[in-house]
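So this first bit is one chain, no partners, the form predicted alone, shown in structure tokens.
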Amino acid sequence: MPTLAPPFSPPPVIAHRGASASAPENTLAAFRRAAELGARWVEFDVKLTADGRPVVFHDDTLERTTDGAGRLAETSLADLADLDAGTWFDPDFAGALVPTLEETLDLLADMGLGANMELKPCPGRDVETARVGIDVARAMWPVEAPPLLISSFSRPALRVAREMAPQWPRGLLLGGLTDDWRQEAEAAEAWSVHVDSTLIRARDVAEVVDAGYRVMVYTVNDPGRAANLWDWGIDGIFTDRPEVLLPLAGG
């Protein structure tokens, strides 16, 4: 587990893909909305287009969150820029675009938001996605800002992050806590372990905390469930509704 100086302490509430219950996920509008609602950190996903450009997008395919069709990995950045990424959520967001990583980091820096950048490679592009994403982030992220938290389900991507940006903390993404989670966390030199909130148990939290790692969970929108998780010792919650959980966490 890396030692971070100065101490690294993300807030207990992080806006998942921005304020994604109030604006289309992973768009600049969602990040702006998160800031308006009082979030101090956001989480977002990074994938590569067909021409190797890093964009902020979650799915392998375009249909759910744009008016396009097909695979993101087979779509050029120029073609992606022609798609509407807002109308599916609400007509008020018509014309919202899939942002590039550069646009996203620039906006977050302007707003003073911290961030968890999840490396979300399309199949077979683990190393390439991590190398390009980390390279762009190293060039753009302000040195005076809190370090980026780099997370991934992809073990190869986390290895690249460890090699290219050892100064940035890493989060090991899991579904439920696996039998070999500790070996995986040690291999990644992880700072935190991120687990599906519906699969975690109180004893899992205790096990991870006792091993010296922070515990973060996704995705929680119910205040009662959030309060339970914090009682168990959870360090951070990813939520689509930061305005609901922030009052419980003291803002």
Ligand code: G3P
Contents of the next structure:
Amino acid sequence: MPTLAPPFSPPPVIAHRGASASAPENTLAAFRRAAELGARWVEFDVKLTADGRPVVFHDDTLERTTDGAGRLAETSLADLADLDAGTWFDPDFAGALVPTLEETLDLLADMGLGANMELKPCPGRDVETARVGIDVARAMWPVEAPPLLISSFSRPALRVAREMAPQWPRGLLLGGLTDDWRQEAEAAEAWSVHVDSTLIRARDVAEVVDAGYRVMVYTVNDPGRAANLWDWGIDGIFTDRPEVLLPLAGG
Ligand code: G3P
Ligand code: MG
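Would you generate the structure of this protein in the form predicted together with SN-glycerol-3-phosphate (G3P), following the form predicted alone above?
Now the full complex is given, and it begins with the chain already shown.
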């Protein structure tokens, strides 16, 4: 069963990788942009560099979102700092960097943004990614801020989160709702279940809500689809376009 009762309550709209339709994903620019557009929470992904430093980055490889090449897990933080993480999105963002977790948490604290920190380990680095990410977050997350929601597709990472930060709610990340989702949610002592919006069905929402968990869905940019999902009773949406969904959700 969920371990955290209300009043913990993330807003219904969370900016996915920051406002990633209008700024390069998982950069400080994307988080600033999310706040400018009115988002109160952002989601971001945490991985480790070759030298074990936590950075905010989605892919296992560098090509899609930087001007570098190769595997993040084989790239040192110093080498990563030489890469441009903005031009691929738009030349206006030339010079944007892959932020460290520390830089990201600093910015969120300055801007008063809440967050869902997704632990997204590179293959084979589940436990160390969770340990390092949570260690940094525990040291930096403001006590007065709403609790940090920690999610992961990685069950070992969620286990570490439960052990190291039992005070923070956990989100079980799934594609579609699996037959054994309930056992997995219980094992993680999850607060919420996060499901792919293209795979979720109305009866899945009812099943999860009836079991006492919150339901969050990713990634929805279409207002019609969002309205439909809210009608089904979901609690939150991760979106690349908070400016489109916020007016529907009232914040
Ligand atoms: O946490 C929700 C969503 O971000 C999960 O998928 O691939 O966008 O990290 P992905
Ligand atoms: Mg993510």
